[in-house]
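As a starting point, one isolated chain is supplied in structure tokens, in the form predicted on its own.
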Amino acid sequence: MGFEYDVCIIGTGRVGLPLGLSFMDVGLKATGVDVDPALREAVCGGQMPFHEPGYDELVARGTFQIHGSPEICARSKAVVVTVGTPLHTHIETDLRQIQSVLEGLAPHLRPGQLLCLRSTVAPGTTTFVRKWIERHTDLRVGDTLGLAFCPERIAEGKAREELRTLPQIVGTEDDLSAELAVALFAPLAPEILPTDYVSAELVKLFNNIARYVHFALANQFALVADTFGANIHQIRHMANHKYPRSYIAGPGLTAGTCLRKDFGMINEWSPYPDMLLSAWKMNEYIPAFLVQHLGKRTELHDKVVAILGYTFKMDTDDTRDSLAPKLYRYVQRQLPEAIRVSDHHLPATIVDDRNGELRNWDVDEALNGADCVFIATNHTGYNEALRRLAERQPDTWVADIWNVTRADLMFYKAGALLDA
């Protein structure tokens, strides 16, 4: 018996999602699974779940349908998993949700299909999931069922376009993985780089630490620069101008899943105290390092305080790991008057699991009044609003990390902008 799908996803969420709805924009048949019954029912009504530019034509097709149970996989003949792959509260690799994954697929898992695993996950762990599915199932992979590891690498809010250009790692250890792992991602990628396991899940590390440190080092500079009274944003246009050996990134609250626990899958099997952990700690002490700071300028005791941005990420409406509510947490701690929250990416009641529901201010409503902002997300619009704040309040203290302005001042009064 033939299989009826080409591909099944399995978590159909900002990775997922977008990668089944561009298996079939090239011509595949697929078709996902997610224990979400809202996101089911909105994918499944042809509206996008999340914000993500170029695919809600595609969904508005109907052709790309999302099941609540894992049966539909044994009619396709690739299953691919997306699922999450946090960190326990210790630096610890968190297993479970793959594990569950894997249980509920094994009854559906048949001769001939590959599975592979998409997430980024731990070194070893590919070798976990061939070792459980010879435990629990009749399977023998390179046998009978092909497992590859195919990490994706894309960045949010620009999907449709990498998944196409990105050259696509494959991780298999055995011929019939590879042929169908590589035969799955050949009409989407344009280039296919075979290696093995753990190879293939150490490149997907590499790629986020890097960023990750690389933006420590920059958060560092910013710290150094204001300790010492000088300006952040012009001393690194000057270090970069016309400089062919290195480039110095620009500050800004550094987090997003991709980023904030990758280093403690590596760090995991390490007791040693590194670079990695002491990038993880400079970009946690952001917020703290602008309270602080922004509080030798001015008080924010019994002041109305702005905060503008509470996703993780530019222009997207995804709020896990931003270091946003931590700011609004330290802001707090100085007992403001009040603080006006702003996000227009976000409902208008945005919901904190530690923070509570918290109302979302139109921008000019929040700095209306305002003693004191802070830039929290560098989402386009902000620059805007910052020069009509100089207008009407010059003497409104800002906290502007991400110089949205492009006046590459970091605390300044908005009045400042006017000469800018």
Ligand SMILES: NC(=O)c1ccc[n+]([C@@H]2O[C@H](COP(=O)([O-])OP(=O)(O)OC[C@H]3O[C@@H](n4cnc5c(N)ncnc54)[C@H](O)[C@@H]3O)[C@@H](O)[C@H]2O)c1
Given for the second form:
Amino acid sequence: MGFEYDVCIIGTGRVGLPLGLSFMDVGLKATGVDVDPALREAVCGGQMPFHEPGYDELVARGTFQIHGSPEICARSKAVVVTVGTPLHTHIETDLRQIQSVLEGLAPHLRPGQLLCLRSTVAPGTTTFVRKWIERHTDLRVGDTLGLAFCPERIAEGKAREELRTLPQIVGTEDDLSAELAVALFAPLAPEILPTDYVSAELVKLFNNIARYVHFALANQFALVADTFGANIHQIRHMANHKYPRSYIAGPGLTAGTCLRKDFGMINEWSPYPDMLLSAWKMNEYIPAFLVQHLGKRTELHDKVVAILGYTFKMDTDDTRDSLAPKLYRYVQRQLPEAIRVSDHHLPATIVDDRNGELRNWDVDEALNGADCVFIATNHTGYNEALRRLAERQPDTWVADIWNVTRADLMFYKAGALLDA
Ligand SMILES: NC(=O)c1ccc[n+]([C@@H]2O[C@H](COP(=O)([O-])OP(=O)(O)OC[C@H]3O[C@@H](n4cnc5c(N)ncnc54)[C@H](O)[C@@H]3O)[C@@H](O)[C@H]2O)c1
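Target state, the form predicted in complex with the named molecule; input state, the form predicted on its own:
Every chain and every other molecule in the complex is listed next, the one we just looked at coming first.
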């Protein structure tokens, strides 16, 4: 049977939309499905709904259309699922978005198609999907339908480049699925690494968790160094300088939807405290660490405190699972006179489900007259802002876990930057 589209992406968010546009860019006929009407309207009207560099022109062409109903999937050779896969508030994978996709999609699946899971999933999920499809449709994986798990490993902000440069893991368990999945990704990825479902699921989780644990160690070193009155940024540079083993990462507010949740997908079946739980605790402690350790140097009570950055990582507009809102609440508990949040990647009013509506200050206005500053995100531009602050208000205290100034200072009075 001939299909009108090569690929239909279900869930055209931060992963699905760049993927669909990149498929289009390499000559595939691509379309999408999403339940979010505002997102559909933006993309169909030629606008990127979020910040992801390199895609504005492709979206503006208006050729990538997003539909509200999965009916369109019947007309596509491949269907790729990139919906969210969060944890419940417990340590428990939340499969509701995947299940809702399957329920909507089942009547529209056709013989000869490939169903490709791309959301990050817990081990065993692709097998669950195979059994679900075979229970609820007449299709048989490996006979009349292809099924693959092909994880997304891009970093937000780098999708355009990394979709063309990262090797693509392709998890399948029969020849038909392998053939269809390799054919889908061959025009995009420079290299295909074929494997089975669970290995593909674990590759993705291990990649993310390794990063999360690596940063937790960096954060623990920052805590230990400051407890001994030593400077982690300087120590780290010396430790890494021309030393070929054990690279130490920089400390920071380690968070974001992917890194934080993925450990839960691995250890939800184990009752034991383990390294992943410790890493989670370490990374979650960092906002408290910053408030406690700046608090040893200066009082926050009745002071004006500025927080620069509210997103979970540099130069993005994504606040999901950011630790900056948690830092905000810890500062709030000190009863300062005022807290001013500034993040030039976010709108004039920051709407946060826990912290309410916050005014988003211009960075220099936020710093003007501030007694203390926390750098919550390492956005481009904060180095210059802190150096302007040093000239104007040398006595303002700064907590810069990210080392945005590259001056190797963590807790310091802004004036120290005049010599650094
Ligand atoms: N964001 C990243 O950098 C990144 C990187 C690698 C992997 N991942 C993984 O990719 C997956 C998607 O993440 P994301 O950041 O793109 O999430 P997202 O929330 O930005 O996008 C998910 C989209 O799916 C849509 N959706 C939900 N249910 C739907 C349904 N039934 N039918 C159609 N659309 C539906 C939502 O409206 C949303 O637009 C997650 O599993 C995540 O862990 C994310």
